[in-house]
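Single chain ahead, written as structure tokens, the form predicted alone.
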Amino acid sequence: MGSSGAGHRGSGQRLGITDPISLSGPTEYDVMKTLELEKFLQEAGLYESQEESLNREEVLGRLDQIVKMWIKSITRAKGLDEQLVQEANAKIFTFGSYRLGVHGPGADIDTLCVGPRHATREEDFFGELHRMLSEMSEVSELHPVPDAHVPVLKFKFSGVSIDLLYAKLSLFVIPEDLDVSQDSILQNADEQTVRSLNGCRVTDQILRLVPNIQNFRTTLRCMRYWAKRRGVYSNVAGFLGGINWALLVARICQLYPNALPNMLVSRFFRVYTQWRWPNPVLLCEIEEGSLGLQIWDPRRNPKDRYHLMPIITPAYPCMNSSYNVSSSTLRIMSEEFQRGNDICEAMEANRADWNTMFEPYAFFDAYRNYLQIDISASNADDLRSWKGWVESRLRQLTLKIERHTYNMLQCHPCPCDFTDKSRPFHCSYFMGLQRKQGVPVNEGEQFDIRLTVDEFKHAVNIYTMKKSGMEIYVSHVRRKNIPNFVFPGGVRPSRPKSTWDMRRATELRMERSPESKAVLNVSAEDGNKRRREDSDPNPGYPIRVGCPPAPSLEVAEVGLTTVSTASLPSIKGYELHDNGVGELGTRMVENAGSENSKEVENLAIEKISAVPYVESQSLTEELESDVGYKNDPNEIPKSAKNSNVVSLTSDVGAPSTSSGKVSNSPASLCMEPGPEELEVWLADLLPFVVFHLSEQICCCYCLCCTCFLHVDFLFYLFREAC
């Protein structure tokens, strides 16, 4: 399991699929800034007290005793012999932030219960164990989620939040010294057990694959806090969750094995600002395994080609942990990585500090238009269930809006929920809305998303466990009308504080338009402009979310652009081997002078991030077969010429139309080019092999420089591309 990456710390053997970029140790500056960072994290309250730590250990010990009593009880109830009853055992394992050692005060504990073959998930775990827990006074807020992708029991035990998964092994007796990292434990396991075991196996493997666990923990704690402050920490909203951030940080630790957290944070932003998605982030080679379980492999699995930001788990079976990322959330995270990189460079020039890095994202100042999603229920238990279901569907609203508006209207989901204390059993979510930047505004153009919102509400309302009182409302709200309960203390700030983002935006405007400096220097003018925008009854692109009238469509003409690239320049003495940076390349980074060391390091990062996962020839052949043409724009298959473009609303089964026309179906906003347009499109993209990567984005595999390129979905995709 990941043998290629598992070397002994300090033995000189590399950790990861490439050699390190730099073996440099810390400078005095790194030591000083790391101490400042650790102090900042302490003052931010990210470390739990000794008392809370002991309480967690007691809770875990008590939970282990409970599952041992539970397994003996059900073994006896099933009529098994007394010897097997005495030997019956179940065991508790931890994973996630607690196992990684980066949890904070009040954080939940991800736990796994491993049981024998005769203890079923449906009847025994969600039945008998649930009943036992419900009768205990220490247990509160007990909430089973048996239909989740990874079934879980959620509850609080003596005030500590617990997420408890279950894995049923093929063993008659669970040994006390069970090692879940062995691949043999997956033998004859069902899919839910494999997914439940994956958390523990991945967490343990991460800790084996980083060169310095303490530096990894400090850096990860920093990045988790940064992601939460900047609003990009949420797997369910389409951003990244805890395991994703852990894998990204672990890869940086492999590339800079002797660096302290200050440098690791700086290189985190530098590397991922340059990373060429959808090339995957890997901590070790992907193993085929001997059990026949499906692994992440875009050559064989068409669904894996849809993934925009693959971050692959290091334990067999290797999976993409970030499949929820959409084009909109990838764009937002890329902007945040760039911001972090800019601030790190400013810190080196003594123009910023850690406070600047962790400034919270001013979500309710960032947009003029928002969607407000309100949900309510009859009681606290119903609201908890309803919230979980709605949150799992919110990502679909983002995808539908961007798809139905041809990506012209971009969404920014806020990962937090908000509660109005004056309304019991109520919760609100918000999404920022903006026109795609760089697109000219046509007079009178509107975004009518009422049908899209109705589609989303219908999908939410089919909840199988929906009860009376569970309601959902979606409305368009302007910035000036954002309810006060979303602001700290329920008080709207009189005016936004000056932040790095505001100063940076002003600098960029000045760089683009030097003649506007005189206007930008007058801060009052910005305030007046903002007030005029908020009070403007016609914002230029009204967003309608109410009940729609009979639909009438007008589709603006969209111009196509071509995409081209060139292979990366080769550097004398700098070669790739084993899909990575050679030792000579590492030494060049170490020995380069201060003037060009950053440039050399950036080229090393570019080399690593641009290396595609799959071999050029095998992928090219498979993609050519999928798409159905062989590098000749005139050899378009007849089926491709006659087929329709992939519908932007294919999930609702919209009827197709003839070429070059727009469907008038109420649920479909779909432009379809004729054969001539397809011929021009394919000719423009050569020499690329094209395949469908997501509902918004396709991907080109360049035959010249063997790298991936994003292409906007408006480059029409025909159905064979899937």
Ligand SMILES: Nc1ncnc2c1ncn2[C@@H]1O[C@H](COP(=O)(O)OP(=O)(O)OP(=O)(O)O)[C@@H](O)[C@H]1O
Given for the second form:
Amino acid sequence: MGSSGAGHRGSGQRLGITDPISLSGPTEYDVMKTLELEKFLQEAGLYESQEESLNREEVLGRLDQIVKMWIKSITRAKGLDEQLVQEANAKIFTFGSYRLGVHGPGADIDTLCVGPRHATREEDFFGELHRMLSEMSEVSELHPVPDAHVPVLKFKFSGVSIDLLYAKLSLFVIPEDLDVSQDSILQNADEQTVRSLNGCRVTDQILRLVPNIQNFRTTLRCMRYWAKRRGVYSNVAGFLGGINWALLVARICQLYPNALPNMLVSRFFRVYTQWRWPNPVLLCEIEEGSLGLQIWDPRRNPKDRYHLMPIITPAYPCMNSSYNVSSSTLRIMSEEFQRGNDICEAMEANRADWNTMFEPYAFFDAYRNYLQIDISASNADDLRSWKGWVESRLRQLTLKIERHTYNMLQCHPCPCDFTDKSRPFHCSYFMGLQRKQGVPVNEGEQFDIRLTVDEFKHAVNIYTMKKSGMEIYVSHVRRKNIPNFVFPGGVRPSRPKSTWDMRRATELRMERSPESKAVLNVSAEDGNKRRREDSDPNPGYPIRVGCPPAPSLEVAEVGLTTVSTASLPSIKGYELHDNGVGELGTRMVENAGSENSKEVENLAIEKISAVPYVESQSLTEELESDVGYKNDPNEIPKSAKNSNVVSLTSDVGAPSTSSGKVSNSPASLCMEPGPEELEVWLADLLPFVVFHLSEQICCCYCLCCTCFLHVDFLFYLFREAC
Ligand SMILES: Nc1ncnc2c1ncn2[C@@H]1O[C@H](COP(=O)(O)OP(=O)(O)OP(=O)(O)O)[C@@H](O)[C@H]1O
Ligand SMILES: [Mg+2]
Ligand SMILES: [Mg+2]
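Following the display of the form predicted alone, present the structure of the form predicted together with this ligand.
What follows is the entire complex, opening with the chain shown before.
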């Protein structure tokens, strides 16, 4: 493994959009802790064996041969001349966790097949190639998904899971040394091709933009494992997936180019605990490009303004990779970042170790009340498609519950699904429910969410490919009645272990109470109350929900304790340069370890995370877009655009666009709707409109006059109405 030196691209070389925060190299402590971390990750089984890795290489070699055979065969079948048949070529590229070098045993290989202009997606890729694969003995579980946002052929080849995408280029012949990173490759490409190429282009860019690939890999492995243990690894559930974690870690590597993984992990938590979302995380400038493809730009695209945690991909066309994040999942992740930060500080004081960091989140101990969503189908194939659909809708349930209870009830989706082995073709999902902290408990108050649940079930049941046997059932369960099949080995642990989270919860209770004795009594009462509540028979609806039994960690106070860039104080001769952090890093090396250096670092983090994306755009561009608006009657007037941006950013404690000053107003993330929250709000407000706001597609269908409405227009109406 070895984590220092290899792949280094020169000390302090600037690879990001700002200067690094610190050029500090490792201390003895960092070296020791990094070795410990690598050992920990090894022992956790995160690295595959050499045998497995050779098998993967063989599989990739075979796949490349297969697509080459395929392209010759379809070229001949199309009656093209013999020279073209001879030259016909297709090629495979890898991307995702395998290409980044952070995959674990059993992970899939994300693969892209690139073919020439005459090889079509529908007939040749999903037709002939699919047929060829289906006849091969090494291939199993072949499952084409041609209608997905990014169409994919899923299968196993010699036991290795493969996701195979297809890109149809405008070239007649695909050269063997094709470089997919050049933008010209996107010329005349259809939308699916652009999206399919994106994975490879993004992965390659990430590897180019980090200063030390080996340190990036170890840190990313650590963060991916941590996120899985803490229940925040899942794109579909509204947390972050592989690509998002990779981008977040890559940015930290840019900001601390000489740091070892131990320090990178600690700075990951420090930076993202203080980050002023929704300011975006960027690895490089967002290029306009010359092909006119849509890029992430909250000034121009109204829907981009509602992204709560933008993490922007670094290859043209740059997009937000984390549009699924909602205010609830952002809240949960912010709490987790805070926990990680606390543990890193405790590690430095020898009060915690890597085991503490990776303690699993005790989801089924954390709440008193849960929603259980059971789904079933008639066979394995139906269950797979039913699951895919239901999982894509579950975020809506979270949003609807929070919205319909005026944000007094908070929902925590568990990203895993659970299977009861005694029930075939069935699986269950769970969501924790709790009263928002600070909302007063009125005796006997109940939340009736029956209508919300019915609405959700209705939205799920309109699945266009629904078959008989596809069922969904939603029930309210108390902690005590959580079924045993969710626990490892099917047995509920008799007593939860003493964990960091439990100790922290006790400390928090102590802090809140002036006398520890009183606190202990309260805790005992809590325990009794918990037992009484747990012993209730199945409560059904409505739900009586208390505050969390053991209060979870405080929500990270994004924007509460930070300082305005307009009035950055100077600290003992340290200067912050106007254009970024300037020489800050070099100065910090001299002062490594001192309290001052931490303060300076925090100010630098503050400054970097507080630069709003809109501010970084030039005035010229604004003028240009003005001209554009005059010519385009569908565009929202500039005054409306700016007021939208200002209200969005200032609401969450981020800087205003007009003055460039940082607002220190308290974060009110829960109040700020993301695109999906808007979908829920709008669907509530305008029942005659059916909304479909998935991924890139934003269209509304008006049932009264059967016409499509422009969603930008509806967003505009909505903002004005509020
Ligand atoms: N929301 C997204 N935005 C942009 N690209 C994405 C997104 N989701 C997936 N991708 C692309 O597809 C690749 C593969 O996705 P996948 O879900 O397999 O994650 P991964 O990084 O390979 O991690 P894992 O080991 O969990 O498979 C990503 O690395 C990324 O390039
Ligand atoms: Mg993958
Ligand atoms: Mg995949």
